[in-house]
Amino acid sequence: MTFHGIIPPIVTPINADGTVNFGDLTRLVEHLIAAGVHGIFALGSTGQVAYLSEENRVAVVRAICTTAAGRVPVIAGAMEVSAPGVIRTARAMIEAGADAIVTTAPLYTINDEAEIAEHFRMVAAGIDVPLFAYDIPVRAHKKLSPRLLVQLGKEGVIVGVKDSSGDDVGFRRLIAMNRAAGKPLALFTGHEVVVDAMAMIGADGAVPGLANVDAAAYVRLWNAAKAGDMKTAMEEQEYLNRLFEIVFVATGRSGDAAGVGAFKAAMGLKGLLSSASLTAPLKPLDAPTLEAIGKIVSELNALAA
């Protein structure tokens, strides 16, 4: 199995009154393989994988797997505060159908690096899928170095990563560096608005949130940029740029009502979702933040047309 292109980090659709809403989810993984995505990476940031309990995490990932019947890999994230927590959920989500598992350092403890380098190994012994890190400091608190990485590949403890750490001048280090050591890791950005760039200098693939509103335009995008033609990635990413306009839109809201409310709310008026709804304790977006969002959606697909 390889993984590579468009991978996108999968809503998890909830009804008015909080449960999961499977419909929805099993109609999304169908649009995001009609559109051609690589891959799924289920129960990111985007997914709310936070706010699930574990018996609703396992139970997204096995609609996920199910649906998806093996027509692309299905990357799941086991976030927890510890090695053997991550053991644990990361056994459930590959029995239920998981192709690898994605997760971060360790949750709320303050370790350094050889302490967050024995983590990874620990999980990764305990598991008989492929493990991807997570670079995501802003949640995990800890940025993963290009050097802890390129090494925890050469072990062959983890394949891949992805990453949201913000810090792309870092991304471009682990490019240079994963290159000189013989490639042993895939690499995934996971900043929408730069993945033409990310493209063009070395990435793997990407894993945008955006791509649940517009998983066919990632798609396009990453095709022409593979192809050589530059030209087209570009003009693909700057569509998704004004696209992405919509999570800026939400004032005085966290980040995950803003963002995750924004793409939810997108999709709804795109017919990919029946309910925009959040996850306790998030509250949903006000009728003149919708609004807003609706104007950004319907000018582009006006535009498009």
The other form holds:
Number of protein chains: 4
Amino acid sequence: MTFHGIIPPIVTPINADGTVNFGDLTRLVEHLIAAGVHGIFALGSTGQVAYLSEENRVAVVRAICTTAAGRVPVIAGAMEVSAPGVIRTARAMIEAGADAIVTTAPLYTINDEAEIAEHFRMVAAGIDVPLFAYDIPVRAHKKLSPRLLVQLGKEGVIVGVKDSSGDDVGFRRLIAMNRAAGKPLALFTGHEVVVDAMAMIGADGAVPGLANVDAAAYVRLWNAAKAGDMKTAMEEQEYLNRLFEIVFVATGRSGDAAGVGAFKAAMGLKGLLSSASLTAPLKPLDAPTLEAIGKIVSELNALAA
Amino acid sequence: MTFHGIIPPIVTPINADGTVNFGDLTRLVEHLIAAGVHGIFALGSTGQVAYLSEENRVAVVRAICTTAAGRVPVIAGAMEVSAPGVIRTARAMIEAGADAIVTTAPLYTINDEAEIAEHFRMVAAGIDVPLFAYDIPVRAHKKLSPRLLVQLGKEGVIVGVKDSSGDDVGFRRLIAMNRAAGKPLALFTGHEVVVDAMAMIGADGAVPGLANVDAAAYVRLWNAAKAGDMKTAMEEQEYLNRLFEIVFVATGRSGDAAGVGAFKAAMGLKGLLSSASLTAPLKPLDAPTLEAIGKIVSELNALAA
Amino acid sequence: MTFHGIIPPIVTPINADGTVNFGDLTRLVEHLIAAGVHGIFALGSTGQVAYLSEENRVAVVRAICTTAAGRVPVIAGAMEVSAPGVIRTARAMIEAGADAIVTTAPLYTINDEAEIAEHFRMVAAGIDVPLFAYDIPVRAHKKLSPRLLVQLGKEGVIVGVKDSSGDDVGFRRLIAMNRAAGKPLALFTGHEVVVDAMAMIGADGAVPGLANVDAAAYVRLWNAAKAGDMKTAMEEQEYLNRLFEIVFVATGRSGDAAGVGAFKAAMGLKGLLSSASLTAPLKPLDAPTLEAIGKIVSELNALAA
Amino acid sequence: MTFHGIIPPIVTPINADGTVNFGDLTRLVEHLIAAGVHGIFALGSTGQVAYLSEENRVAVVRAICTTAAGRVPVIAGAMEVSAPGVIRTARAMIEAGADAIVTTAPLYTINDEAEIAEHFRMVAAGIDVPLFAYDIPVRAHKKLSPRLLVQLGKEGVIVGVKDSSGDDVGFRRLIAMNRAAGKPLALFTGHEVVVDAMAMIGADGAVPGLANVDAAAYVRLWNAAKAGDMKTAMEEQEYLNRLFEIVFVATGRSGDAAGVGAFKAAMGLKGLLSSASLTAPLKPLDAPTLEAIGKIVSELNALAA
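Would you mind generating the form predicted in complex with another copy of the chain now that we have the form predicted on its own?
The complete assembly is shown below, putting the previous chain first.
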């Protein structure tokens, strides 16, 4: 099993009463696979991992893996405060079918780089599937340096990285250092709007939240880039970037509500979700915001037609 | 049961093999109660909550509560990513005897103030003991505003606050707003070196990590301040502040290793712990650091004699 | 000449056309001296140093010093990007009558502590009056450590510190280290709402922007604290803290507009300024904000009557 | 006159005694022009603008412009605290020959976006050459949003942007918004290691500090990218990225000393500077660091031979 290409961080469909909508989830997995995605990242930030109970997290992973049935690999996000906590939830996810686990630097703690490295070693030693590191300083509040990541790759602790650090200089250095070390890591960008450029410079894939809204476009983008057709890749990227403006519509809302809320709203308009509800304590987007998102989506549909 | 005065965030004694030393923990609880503390905060940052497995967290709370046996209240720290996660671990701690729960703003997420408020409401609705808010932006990466905290107090969602925000202007406003609202909240400072001043201006207590090393001095400080004897309170504070320099000795180490490591090292020198070991992935302090800490402690003992 | 007590960071009165109102400035200096202040800090953040031309800065210092005429010392703020820039503007201010200069860590640059120390040494070597360090990380984006400041004090580079760092733990350590070093530094808090407590624990004075609105109350506070009458000091402080709420009234405005705008608005209501105008690019506060500020001020006047 | 392509932020050569080495500066300008650069950015962060006196700044601009003699445009950096300060220094630079001015968001102040916009409008109204905005939050501590920048472009306030924000998502949005607005802005990346990708996605040029060390390689990179030969562009970029590792060699040094120090050290090895001295308060890099930098440079020369 290899990890590469477009691996959407799948949203977790939520009913208006706050429960998980497993019917929608199953249909969404089928939809993504039909669109040609190369894997599924369950329970990332877009999947609202940080709002769900452990029972729901495991049930979500189980539903996704059961539906995927080995057609594409499933990477499950185990975001927890401590290494023992990560291991516990990761094991439950593995039992539920996860092919790999992804986790961040430790939360809450104040650590140096050696301690962060040891944290990943502890997690890897506690699970029996491949481990990915998730570099997302805006949430974990620690930056994982290229040196640290490649070192962990060389040790066999991690097999890849999802980079949502917004640090393009660091990601470029990571690609170079990884190559110099014999490519122990599969490197994924988490930034929706630069997948074409990241493909060109050597990324192994992307984990774009926006792929929930238009997975097929990301697959076309990726395949074009891999075939050396950067012109097509850039055209798809530029269409997607116009679509991505939906996350900037909501004003006066939190990043989590504005972002995941926009994805779910657009998915609802496209018939991919029966409700745009978010998990508590996040409240739904208001009507003017939904209308503005709808306008962006419909105009782009017109362009695409 | 009231919450006030000196409530040390008790360290979690760890053996060299990484297991919890429950013998030391029991003795430490007895030592603190004998020193006159007014409560115990189990599993704060100093108690290394963010490094322990859930099993160990619950066992630590149980040991502390069993030993305290109602002589002083025990507040247990439930630091988790999500509201459901906080509730689950909090319930286990309550079953183990915790008299109250303390938790931070949600970790990992990107929320606005309304969502943070709702998070605390969700947690409070899920437990049946008093809830404290722990304001520690350096770890939770969200500042809890005075307005938010007093609002939650007025609603009965929280009964108090541990303030480790390092924002003395904010804490002063919190005291004033709380008073204007009829004092719904008990307000504790988490900063070791300003307890005298905070007592004078209206804090209801303190949660000083350094009280693990010299609880009796903090109790004398607090009692003097409450009796209006600020001169004695300041003398005790200044002695404690000289002692607090132990946390600044370690250079090139993480904040967690330097801080908790220094407390444990000094406690070992005073016979309060049989090992200064920290939880993995934190490594022990090195010999020169321990020696420098020992010098500070022994010089202050000489002064105190 | 000694530096101690209440040293207001005087606002710079601005006419509606953007010019400096030197008449108001002169009257304000007289008003502050009549209220018993122990010095004047010209061109701090409250004095909008960062918005004025060099010509205006020098003219403001000259007007203040001419009016003060040696009755109280005048400390002038020389906030510039580089050491040569600080020296140039400082020399012009000294020629205009400044008794001392205050400056921050270098702006714009990315420096370590040794470089910051050397920056202050360069500035001190270039001027012939006492130099103060202004620790204000929210503007200079570098924290001046207690160790650095006391070292510079021992070398004779600086004679004092204005601390607006919001780091009460650091300020307490600074007081202790300064005392242990033989008190080379005069230590001032820049935080309006904690002057009573800072006086008690050993601050040498305060530089409260709010003293522009009610200097007499700060002088009463300070004199009471120095006389050991903490009860009176705290009563004055609590009155001032209610008054300080004016800076939190403006919503959706920048910190500079909300803060200095509120001071000027209240000063206008008290007849201390003929215009509440701010320097460009700051726009005036809107009518509802001014009304809410007026309500706070008038209610407190009623209480005080 | 148009602004595009490779516009190195030229270092300011410094003698061991701290004076500017104008002979080296003149030779360096000739060297860069001979290498084919499309412009010169005088007095950026790499040019140590924030350490030089105003006299030296103006003299440096004059020397560069006199040497360039219109063969390539010269953009001069006017980094000052206030709009009046920016205008004053900018006018002196324009008198000395600068073809355009570049400046950041205001330093020291706490502003909202409307105030920052007005700041740029004030600066533009005070000078009679084109103005560039320099987006460098790590130094100016304010992020310039794509919306703000394009708005200023549409108004004719600014003609371009140097982006050193490290925010590739924001830069991509800026390119898209600028295009949608009719391209009022010329957009330059300030990040050395991603010029190939930025060229591909639509940047108008780059301002790479590393071009001081190997301008010809950047010119080859740029020309290849513009000719659609991304393979060659990427090969040049990857060579340059290996060279860029020189800035990561120094450990325990400030960002300014490590970065500019490394560029100057490599330039010395290539015969482009007679001294690698930095401006005070920056101290030279130590011998082991210089040796390690030399090793990187010489190994790459070998590869290039």
